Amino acid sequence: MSDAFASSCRNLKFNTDVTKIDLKNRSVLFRDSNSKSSGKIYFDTLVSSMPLKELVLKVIKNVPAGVRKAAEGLKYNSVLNVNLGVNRRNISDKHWIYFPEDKYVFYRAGFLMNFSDELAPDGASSIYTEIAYKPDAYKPIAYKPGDRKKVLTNRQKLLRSVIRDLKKAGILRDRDKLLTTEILDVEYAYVIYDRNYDKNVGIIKDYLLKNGVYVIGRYGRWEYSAMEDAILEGKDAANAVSCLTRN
C-alpha cells in the first residue's frame, strides 16, 4: 500500500530526520540519519504526521507558553512489542487474545500468520505479545509476576518473561523452537483520553492551523485511531492543501 502511494510522489526522503521547524520563515531543518549530513527545506503548507507531543515540544521552534503547557499536559501510555518466529505451524487459529490476569507479562498476545499466510515461513508460526508501561516511570519493563511494582530492565529476562509466560498460557510448548525475536519499543502507543485532552489538543491544533500546519494520523491528531483513518485524514489534507494553493 506504501509503495503505491509513493509511486506517485516526488523528492522522498528516507532516513531522515526533522530536527526543527521555524514557523515564523516557514522552513524545516533535517538531518540525513546514515551520512549525517542536514539540508534545510521551505514551505508554505506543511502535513505533519509526528506525534504531537513530539512536534510541539522538541522541533517546532519558539512556541507559546500556553501551546508549550497544552503539550505538556498530553498524557499517553507505551508498549513493548516482543515479536517471536516459531517453527511450528498453526501455533493458534486465532487473530489475538487479551489477557487481563496479572500473571501475564503481557496484554494481549497476537499471530500474524492468521491474517496473512505471507507473515510466516512454510511450517512457522509468527507472535507478537504486547506489554504496556508508563513512559515516566520507567523504560523498557517487563512486570515479576503478582508484583507490578518491581521491574525487569534487561531485554534478555523480558524475552524470557514473554517465553515463560507464553509456555504458561498453553501457546508454546517446551520443544518449540524460536527462529528469530525482536522487541520493539513503540513510545506514543495509546493517547489517554483525560478531562484536559479536548482542551489541550485544541490549543495546539489551533495554534498549528494558524500557522499553516496541519496534522494528521493517530500520533499526529493525537487520537485513537486505525489505518484506514489515516488514509482519509492524509487525503483530506491534501485536497486543503490543493485548495489553498489554487487559491
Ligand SMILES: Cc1cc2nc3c(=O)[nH]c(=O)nc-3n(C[C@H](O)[C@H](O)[C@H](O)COP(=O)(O)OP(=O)(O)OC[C@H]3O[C@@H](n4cnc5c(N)ncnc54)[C@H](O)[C@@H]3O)c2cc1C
The other form holds:
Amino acid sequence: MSDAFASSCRNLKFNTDVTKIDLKNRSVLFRDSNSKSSGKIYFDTLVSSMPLKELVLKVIKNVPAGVRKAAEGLKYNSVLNVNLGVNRRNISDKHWIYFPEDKYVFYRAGFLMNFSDELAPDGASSIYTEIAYKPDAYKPIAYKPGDRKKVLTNRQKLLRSVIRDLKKAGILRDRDKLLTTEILDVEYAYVIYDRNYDKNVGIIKDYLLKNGVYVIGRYGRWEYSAMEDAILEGKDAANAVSCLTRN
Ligand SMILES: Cc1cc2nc3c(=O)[nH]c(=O)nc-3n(C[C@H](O)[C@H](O)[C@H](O)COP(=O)(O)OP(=O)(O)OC[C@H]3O[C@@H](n4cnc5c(N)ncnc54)[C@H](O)[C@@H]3O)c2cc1C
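Hand over the structure of the form predicted in complex with the ligand; the form predicted alone is what we had up.
Zooming out: every chain and molecule, the one shown earlier first.
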C-alpha cells in the first residue's frame, strides 16, 4: 500500500533524519544515515510525523519556555516487541489475544501468519508478543552501549520469560523449535491521556500551526490512533497543504 502512495510522490528521500528545524527562517536540516552527508531545505508548510515530544524538545530550535514545558509534560508508555518464528504451522487460528493476568510477562500476543500468508514461510508460524514498560522506570532489558554481555544476558532472560509464558498459555509446546527471534524497543508506544493532556497538546499545536507546521499520525499528533487513522490524517494534511499552496 505504501508503494501505491509513493508512486504519486516526488522527491522522496529515505534513510534521512531530520536533525534540526529553524522556524524563524523555515528551514530543515537533515542527515543521510548511510552517507552521513547533511543538507538543508526551506519550506512554506511542513508536515511532521515524528513524535511530538521529540520534535519540540530535540529538533526545533529556540522553542519558547511555555511550549517546552508543555512538551516535557507529555506522558507515554513504551513497549518491547518480542517476535518469534516457530517451526509449526497453524500454531493458533487467532489474530491476537490479550493477557491481562499478572502471570504473563506480555499483555498481548498475536499471529501475523493469520493476517497474511506472506508473513510466515510454509510450515511455520509467526508470533509477536508485547511487553509494556514505563520509560522512566525499570526497563526489562538493558541498553548500555558497550556492555554487550549484559545486553545479551538480559535479552536471553526476556526471551526465556516470553517462551515460558507462551507455554503456560498453551501456545508453544516443548517440542517446538524457534527458527528466528527478534526484540524491538518501541519507545513511544502508547500516549497517556493524563489530566494535563489537552492543555499541553493544545499549547504545542497552536505554536506549531502558527509557524507553518502540521502534525499528523499517532506520534506526530500525540494521540491514540491506528493505522487507518494515520492514512486518513496524511490525506487530510495533503489536502490542507495543497489548498494553502493554491491560495
Ligand atoms: C505496540 C503497538 C501496537 C499497535 N497495534 C496496532 C494494531 O493492532 N492495529 C493498528 O491499526 N495499529 C496498531 N498500532 C498503531 C500503528 O502502529 C500506528 O498507528 C501507526 O504505525 C502510526 O503511523 P504513523 O505514520 O503515525 O507513525 P510511524 O509509523 O511511526 O511513522 C512516523 C515516521 O516518522 C519518521 N521519523 C521520526 N522521527 C524522524 C526524524 N527525526 N527524521 C525523519 N523521520 C523521522 C519515522 O522513521 C517513521 O517513518 C500499534 C502501535 C504500537 C506501538
